[in-house]
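As a starting point, one isolated chain is supplied in structure tokens, in the form predicted on its own.
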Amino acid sequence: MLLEKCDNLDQCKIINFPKVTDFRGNLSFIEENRQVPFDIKRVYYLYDVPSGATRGGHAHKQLQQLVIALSGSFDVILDDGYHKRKVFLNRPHYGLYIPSKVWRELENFSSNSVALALVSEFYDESDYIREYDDFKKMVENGWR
């Protein structure tokens, strides 16, 4: 199989949020369609993830998301069906933008970590691709 460059994985990027620092501590803020390149329709967070557990393990047909390590750290494994990339998140003032059609897995959660996700769509089970083999077949058939 010929490997080709995938625009979707290239679109995954770290977004830095404004950080206001003074003697009382730090404050960061996030505004939709400014730091976040989409309208935020849902927010969820992962916490108390057991040691060795993996979250995610799916791709989305339409949904875009921004993942932030509010506390602690974890790795995000990104996969476009041709290439994989690992991103380490450990700062609450930046987040990882993940476009649609990218497989993602979150792993190596530190103790007391909290992962915040800002997403572009309301929950819709039909938007999920939950089987990696199905994802690979869709990519091989030109899904973009």
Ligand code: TYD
Given for the second form:
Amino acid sequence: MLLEKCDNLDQCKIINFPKVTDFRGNLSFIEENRQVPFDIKRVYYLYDVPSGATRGGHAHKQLQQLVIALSGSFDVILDDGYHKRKVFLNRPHYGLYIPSKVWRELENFSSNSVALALVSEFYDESDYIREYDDFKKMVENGWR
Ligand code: TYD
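Right, the form predicted on its own is done, so what does the form predicted together with the named molecule look like?
Zooming out: every chain and molecule, the one shown earlier first.
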């Protein structure tokens, strides 16, 4: 498993999934607690994203996730309150691990792109921080 650290967001990493190459088409797989460092409680996906749209725009208190460009490409902007980093996803055998407490925005979606998210928690709106000012306050207070 290839792990690449993002510069300033130490826990963010690109995970390279196994790839079984075949003249009939390639196959990749993801196993809970193996290629993904958490129990997968939920899967969701973004599709039919209009040109110029931005998704995300929030952080999570507890939730961890892995984001994969199953088809097409998009940028993920990561922000831990101190540093920002842009990650370009464009291959289905790479996933971006995003731990809790990181603000993320997904943008620059190519046409027909599909963003798959594997998530550590069931959907719970109370786990979201949707206002950037609230996120900055949480960062400054050490998430207490
Ligand atoms: P949101 O998480 O803000 O989308 P994104 O981060 O991808 O831009 O969710 C958008 C809406 O969909 C919001 O009303 C909550 C709802 N939603 C669910 O009901 N279940 C889910 O699993 C997710 C991810 C979102």
